[in-house]
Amino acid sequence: MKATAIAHSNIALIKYWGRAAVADPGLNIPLNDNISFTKNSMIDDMKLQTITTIHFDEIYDRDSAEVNGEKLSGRKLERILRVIDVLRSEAKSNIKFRMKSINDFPTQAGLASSASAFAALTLATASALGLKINREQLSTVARLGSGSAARSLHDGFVYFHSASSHEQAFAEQICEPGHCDMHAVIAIVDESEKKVTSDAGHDLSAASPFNDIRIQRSAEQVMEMRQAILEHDFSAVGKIAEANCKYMHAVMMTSEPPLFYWNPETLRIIKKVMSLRQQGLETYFTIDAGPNVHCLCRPEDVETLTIELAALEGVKKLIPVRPGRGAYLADEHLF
């Protein structure tokens, strides 16, 4: 009864933020529906992953967990647990367990770690514990723990549905990530951890007085970019996404209390994204909750993208990235 599964952050095109008003918050199930593309890294050394390994075993009389050497307890074990008991549930078990994850990049900057770690523990819990759930019903239990972790479950790109139950809150594939012909770098420019969490951040959405505004235009514009991805335009899912990206970051900035997550950096980056633009390479931003920089792009952009982003001031880490692989099993164990 022990299992390693991997998976890696995504990146929303479609953003969401605040969850619906169901009978239990706890569920995190958005407001709207979404849409995002898993990341694959194009270099060695930071792979946008996490792997997690769970061992359920008579021997252990506690539950544990620990992720990158740090023994979890309080509000960070219970979110764990809160995804772990609806499939020990399931599978008719109360036997306790083992874990142990490790993430190759900066948790809690804006760069989906949350989304990686739940979806690997996610798949390789139901995996140790002999379960066979398909892909969308395993995303209704990843987003218990953290919601975007609903679409990195899945290959390519990822449309993520809001309801009002627990079971039609899923995420399915839109297609395989080659179909659409778009790659990204990321630019980082802070790898802190920031002072606001995303979960504690979706709560201030409804007191900000565009939300509502938020909400009404991303539902047209995830259907133009489901359809924009399906006719491989790369052209309009990247004017989407920036677009959606500002309202979503409005928002943010209009709450109470309100929420900056962008630095001097991050507004450098746009504007050098805006210009580059005007100039020709066509490249396209877009911002999670956190400082750092999605630049979409053409893939025979990217090493041009790359050499003028390198040479902004504040830029400390770049990072190629594709569509591509969702979770899945590792025959290699942590522990």
Contents of the next structure:
There are 2 protein chains.
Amino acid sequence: MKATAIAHSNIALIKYWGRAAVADPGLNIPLNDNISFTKNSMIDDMKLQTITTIHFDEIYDRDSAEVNGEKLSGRKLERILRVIDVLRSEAKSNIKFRMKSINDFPTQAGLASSASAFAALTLATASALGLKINREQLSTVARLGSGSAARSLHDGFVYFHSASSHEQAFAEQICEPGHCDMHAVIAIVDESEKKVTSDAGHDLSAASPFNDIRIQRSAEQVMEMRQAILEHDFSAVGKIAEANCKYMHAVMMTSEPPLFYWNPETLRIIKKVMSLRQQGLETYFTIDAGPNVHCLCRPEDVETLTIELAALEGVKKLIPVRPGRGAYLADEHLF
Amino acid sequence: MKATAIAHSNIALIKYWGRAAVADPGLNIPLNDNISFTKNSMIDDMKLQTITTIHFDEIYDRDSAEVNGEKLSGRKLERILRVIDVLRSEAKSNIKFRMKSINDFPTQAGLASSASAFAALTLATASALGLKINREQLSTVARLGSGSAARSLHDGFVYFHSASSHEQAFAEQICEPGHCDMHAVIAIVDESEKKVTSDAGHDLSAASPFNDIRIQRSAEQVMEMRQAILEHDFSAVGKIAEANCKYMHAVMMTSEPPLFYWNPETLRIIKKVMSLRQQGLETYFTIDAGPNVHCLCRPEDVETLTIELAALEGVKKLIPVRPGRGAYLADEHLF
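Can you give me the structure for the form predicted in complex with a further copy of the same chain, which would complement the form predicted on its own we have just seen?
The complete assembly is shown below, putting the previous chain first.
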């Protein structure tokens, strides 16, 4: 009863911000349908992935978990138990576990580390418990740990449904990674932990006067985005993603208290992306709940874009990524 | 038939962005009611003022105007003629003029240089032509040159009405400068001219999905702001001003094409203001259509705030200002 899963983070092309008003907000049901691609890093020293091994055995007298060498307790342990307990209950088991997980990228810096973490945990746990559950159902379980983790279970481009019930709020694949030829260069400007986690930020969305409009526009944009991806129309994907990102950050900045996830360097990159585009290098920015910027581009522009971004003050690291594999099982375990 | 007027710029506490949909958009009628204070600089080398002398005389065979040593022609000359021709027509005169004007602050950097310019021009012209027109009526004429110029005619705190007709879209005083004890420190981060003038930017407001909500919220905020000023409630003035400013910039950033008036340094100051406030120095930011930031504060905090802001990277100049005189006539002429 041991399994290991590897998962990658994802970047939302249509963001969600705020949770659906259901009886249990802990269900992490997104306020609006959203779209992402699961991203695979193109450099070896930062693969933006989580590897998680979980072992259920009678030898353990209590549940224990360790992430990047840190033993989890309190709220952090409770958070992973939300996922594991659902699956343990499904397996009609109360057997204890030992879990060990390694992330190779900065945590909580708007790179969706929790997405890969909970996707890997969910897949590894279901497999260790011998459960036969399809990816859509698994995505609803991963969501309990982190909303965006639902998306990281799938390869390529992913559609994540808002809904009024746990079962209906699942993520499903739109198409394989190679269907829409698009890469991104992630510009890292800050690797420190966020002052306000997205988990806490979601609750503030309703405090912005622009929140309802963002939800309305996102409902239109999510349809347009799905179509643009299926038609592998890079320009349309980029334009819609950039606009949708700005709507989310406008809501964040105008909530009460306001959330300014952008750094001065974030704005410098935004302006650079707009100026490169005017000069003919077609790139679009999108930014999650953090200061780092994903610059979407065509595969053949990755190198030029990387050189241009590297010249900017405050850019600490550049990571080229492409749509890739979702969560998968591995043969080698961490213990 | 010669007169000289001096006017100062103003800072909007409730912004307007976008023009009312009337038959002639050149009327510059604001899309929403707005509030400002006319600001007087507290340092001598940058008084943020315009001095304008105009002379109507038979000796001139054509209209001529000069601003900071530059002869005006084309669109720039036409813009001042909009104001002067209305007054010449009122005076039933077609006598030619010579005008000379000096601004002592950076033009078009979001410091409302056009506000002081057109307020001074309007008052000087009306006086030179011997017209007896009250300030409210004068404000409608100044508005034809620059919307916000209507506000700079008045001392202290000013209410500028949106309306469906030229006559009703006037500015009037709310109260004298000393009524609400409030200063501001202007942090200049960029003195270069804006790429998109506010004149052009106004036409883009409707392209943001958030524009209608901004108008609705501004209608509420303008009432709250008026009340807060009359009750000299600095905290309320600051809070409402900061929120209202963010609404405008959210609209700007989400218009199509988007307008990012903020620089990286602008965001650095925003974050500093929020952090100072958490530390107990009560200050609020407000930003016009440009990168520079007005940090509102209590009079006794001007010095501390100036020191704190001076330590920030990218801050080029700090100008303390207070609510003060509007446009007035001077005895000394420029020629």
